[in-house]
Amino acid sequence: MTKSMHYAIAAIFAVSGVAIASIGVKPIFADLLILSAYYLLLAGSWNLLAGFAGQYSFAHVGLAAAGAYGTAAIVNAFGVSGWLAFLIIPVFTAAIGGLLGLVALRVRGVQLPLITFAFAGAFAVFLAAASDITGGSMGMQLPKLVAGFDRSPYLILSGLLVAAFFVIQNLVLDGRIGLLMQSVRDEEEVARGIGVDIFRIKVYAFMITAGLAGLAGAFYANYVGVLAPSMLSMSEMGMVVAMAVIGGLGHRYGALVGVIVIRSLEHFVRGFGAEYTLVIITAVALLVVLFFREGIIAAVGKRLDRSVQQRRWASAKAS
């Protein structure tokens, strides 16, 4: 796929948000699409970090929560519009991501996932314990970005944010930093040997993806209007990882496919028992890992390539 096609896909999402808002959909489907955009930003940013830079961090839901609670704090403390958070919060979470990148330089193997998981867990404990600041388990409220019950502005915003994510992803992966991230992922010692600045690349990878996670959190806060520590639950982080893995870790559109699969499952499973949602998603993730280790996109791509080769062989044989 050419660079222009990748940017065309981003433009399609921007136009789709406007088109869906103009046509109008039922509130339940609007909610499904809007929250799917949140998960795409989150799973896509994690895929960019783990799939392309090889840094397996479990702090992403914590960064999204920091973005969401930071948005609420700005809006409630200063009485400003939630729109301002879309500018401030990504910078704030990118700074936190830079600190996590410094941690990544000092640890190896399983230590990074454990440390970042501890960060998310400690933040969840703080949010629940500091009830006088965060509202604890009762939740922290903030005014919605757009007053009323009309979801059309959020559908438009969803399309624009998803489009912005793909543009940023394209700029990163098509540029020098994307190549260096993948060299660090594939063989860090070799990359260091040929002069790649490992320090800078890891910090950049964490900052870019943390900024995107914070943007997701700001969007979530401005849409739902009530925040709770459950944002940082293990099931949420598991959901984000599953979305990237099911679609295809290290593929540009892996998170997109994963979000479509899992969010569709969630929607249909609710019809006969929401308590089975996590079980079914876990089963699907296991099946994909066992039979399509590189994800759905790679599996479909290989099958299409095999079909094309068989047709060519049959055509050559017939002639």
Second form
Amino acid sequence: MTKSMHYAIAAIFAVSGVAIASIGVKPIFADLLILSAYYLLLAGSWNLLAGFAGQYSFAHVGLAAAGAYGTAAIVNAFGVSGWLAFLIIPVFTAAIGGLLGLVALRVRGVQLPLITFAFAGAFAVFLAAASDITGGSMGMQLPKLVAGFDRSPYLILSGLLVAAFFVIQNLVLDGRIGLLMQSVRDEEEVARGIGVDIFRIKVYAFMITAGLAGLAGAFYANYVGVLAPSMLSMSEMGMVVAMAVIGGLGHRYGALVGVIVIRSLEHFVRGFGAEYTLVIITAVALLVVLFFREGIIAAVGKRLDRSVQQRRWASAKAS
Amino acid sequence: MKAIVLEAAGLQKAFGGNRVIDGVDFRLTAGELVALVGPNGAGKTSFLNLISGQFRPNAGTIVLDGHDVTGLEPKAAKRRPLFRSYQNGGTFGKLTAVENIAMTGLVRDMDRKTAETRAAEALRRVGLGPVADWPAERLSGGQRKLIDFARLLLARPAVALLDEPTAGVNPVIMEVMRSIIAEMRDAGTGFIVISHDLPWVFGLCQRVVVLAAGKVLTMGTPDEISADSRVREAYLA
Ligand SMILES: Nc1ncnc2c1ncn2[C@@H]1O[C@H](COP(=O)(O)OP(=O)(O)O)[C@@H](O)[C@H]1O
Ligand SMILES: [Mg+2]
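I've shown you the form predicted on its own. Could you give me the structure of the form predicted together with the partner chain?
Below: every chain and molecule of the assembly, starting with the one above.
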């Protein structure tokens, strides 16, 4: 795909949000779409960090939670507009991400997943314990961004945020940092040897993706209006990872495909109850990983590749 | 008198108690090509790793293009005049052939578009144009070595260190490599080339340095080295 096609895809999302909002959809369907935008931002940015920069951090939903609770905090305590949170919060979570990047520089192999996992766990415990501020498991409330029950503003916002995510991702992947990130992922020691500034690349990768996770969190807080520590549970992180992996880790549209597959599944199996939803999704994720190791996009790509080759082969034989 | 582009003095590197480079002095002038030969495990690659900054020496100094670079990381600006290739190709598996070569431009502050344009030219020059958009992991070992070699064309360095560039490469491409190296050498680049293909590298170099067990065993012209029985013994040791 050419560069302009990638930007066209971003534009399609921006326009779709407006279109869906003006046509109007059932509230349940609108909720599904709006929360899917939240998951796309999360799974997409985690895919950038893990799939493209090779940094397997499990603090990602923790960062989204930091962004969501941070939004509630500044809205409640300082009366800051929820809109302003979209600007402030990504800066805040990017700073936390930068610190995680510094940690990532000091650890090897499985240590990073473990440490980031512990970070998220500790944060969840803190949110539950500091119940006089966070409301603990009862939840922390904040006023809605747009008063009333009309979902159209959130649908429009969803489209814009998804479009913004793809624009940022395009800028990263098509720029210098995109290539440098991938070199660190593929062969860190060779990258260092040829002069890549590993320090800078890791810190930038963590900051950019943490900023996006924070943006997702700010959106979530502004939309849902009540936050509980369950938003950074282990199963939430597992869900985000599953989305990226099912679609294709390290593929530009991997998270998008994963979000569509998993969110649709969730929608159709929701009648069985929440606990079964997770079991079914885990089973599907396992099947995809077993049969298409590099995710759905790569599997479809190979199928197409093969049919093109077969056609060429056939026409070569015929002539 | 030609300018000295690289000077190493008293270089030492040990891993645990194992001294892999044990007191090496080395000097390279502009436009000079030195063949670095010696048995497997002699420390040839380790010597390049010290010069390129990938290893930190335990003792000794390295002066590159007039600047003391001892202990500096490979990313240091003072190391820009240096290029090195890798024994196993040093490619990034998921990146395409073009992107792999463009990396060499990026770390020299080239913008991505310029780097990729020049990388594509470099690829065509070594005969890999048709696989420009293939990920390196789908290429053969010889093709990956060729990608690594083509990076040299983007770097245009003062000093180039090549680690067994011809291993696994066919004779036609070896000839392409020979002509590119000769051209850059004559334009003033100083080369250290490790190779087990003695006829090929002796045809390019002015001087041969024989490394054995981390020490310089002997050095001389290709003719002198060919006649030296100690060299044969070192290879068989
Ligand atoms: N990173 C390393 N850690 C420990 N030992 C090493 C390392 N790199 C090289 N060595 C040791 O240094 C010695 C020389 O290796 P090397 O420089 O690769 O030899 P050559 O390139 O001449 O075949 C070997 O004994 C090897 O095991
Ligand atoms: Mg070697």
